[in-house]
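Below you'll find only one chain, the form predicted on its own, shown as structure tokens.
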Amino acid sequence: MKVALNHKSNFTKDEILKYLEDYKSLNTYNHEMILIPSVCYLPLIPDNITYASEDVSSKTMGAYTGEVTAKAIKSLGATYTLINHSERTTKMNENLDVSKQKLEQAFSNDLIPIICIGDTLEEHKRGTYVEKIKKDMDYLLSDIDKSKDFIIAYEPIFAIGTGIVPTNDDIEKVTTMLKETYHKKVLYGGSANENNIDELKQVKNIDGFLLGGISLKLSSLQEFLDKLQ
């Protein structure tokens, strides 16, 4: 499977060296991880590792300042981005538009995007998550080739950083639906711990976890791997 560690802007530059010194004694049991600190901190992985960033900019190089170019993030050494998680759509109110034009900027740079959708807990109450969730991928996808590699990962907004995790029917629905149309690997991200993931990798068409919080504490890394194998 693919554990892939979201640090979000987490660390200190001497806190991620500690980090990165404690993660070669992590059992990782032949999973496929991918490490996705903050960009800053990209030039400090070694080169064993497959890392990601967390973002890309939408603009090519030039009178861009501030922006980190997919560009020069795959002069870093970085194989994946994240595209269009919840945490910039939310709280950088960065739209549909924005995430497609990353998502091109990847393809361009030979990134490989996570390309991360999900939905309310309004549209998952009302029972139309799995059709919106079909339509934003559809719309990010337009005028794409689509045989292009990418990865999907299932991330229910209600459920980032909150300890709420849908029912494993309402995720295999999400899942099952993503893996049928777009013929991709599928991770599951929302508040996948230690605690929960002997009930979650009971869930059909999984390819791997998406993980925030408990990245950051190796310990609890550790017990979720043990529990995965």
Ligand code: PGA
Second form
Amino acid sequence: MKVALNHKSNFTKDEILKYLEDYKSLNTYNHEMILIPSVCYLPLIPDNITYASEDVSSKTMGAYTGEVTAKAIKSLGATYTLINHSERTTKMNENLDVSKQKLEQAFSNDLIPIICIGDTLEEHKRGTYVEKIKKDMDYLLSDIDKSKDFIIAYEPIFAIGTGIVPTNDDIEKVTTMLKETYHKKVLYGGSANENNIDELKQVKNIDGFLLGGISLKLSSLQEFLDKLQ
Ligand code: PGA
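In place of the form predicted on its own, output the structure of the form predicted in complex with this ligand.
Up next: the whole complex, starting with the chain shown before.
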């Protein structure tokens, strides 16, 4: 399975160096681990670890003070980048058009996008979430060659960092639609942890997990991996 570790805006330089040292002792079994640290730490990641960026700019290289381009990130050796993470859309007010531009930047610079897609609690309760997620995905992928390499991460927005996880049946409705429609690897993300992985790993049509909070604590992550194997 793929296990992606989204550090978000955490860790100082000393803390990430300690993390990387301790990470060497992690038993990852045969899982494909993808480390996603703050972008400034990408040059610290050893070559034997596959890594991703948490985000890329929607702009090409040029006069955009403060932006970090997909081309720059690719040149640092990243393989993947997250796109459309709900913390970009809900907390930084980026809309689907911005995410689409970022997706295009990723593709044109040979970064494999991990496209995050999710529903709000309201949409979930209304029961319209599968259609809404398909609509957003279709919008993001319009005019894009579907044979391109990408991964999809289903992340219910209300599950991220909250401890609330939808039922396996509800998750499966989305992962099955995503698999049958786009024929790509599908991850689940949103409060997945060492206490619910026994249950979550029963979800059908799932190829791995995108982990936030638990990725910061290697002892919990080890427990998660022990149960996932
Ligand atoms: P969480 O975050 O595991 O802390 O809920 C997941 C994510 O934001 O990708």
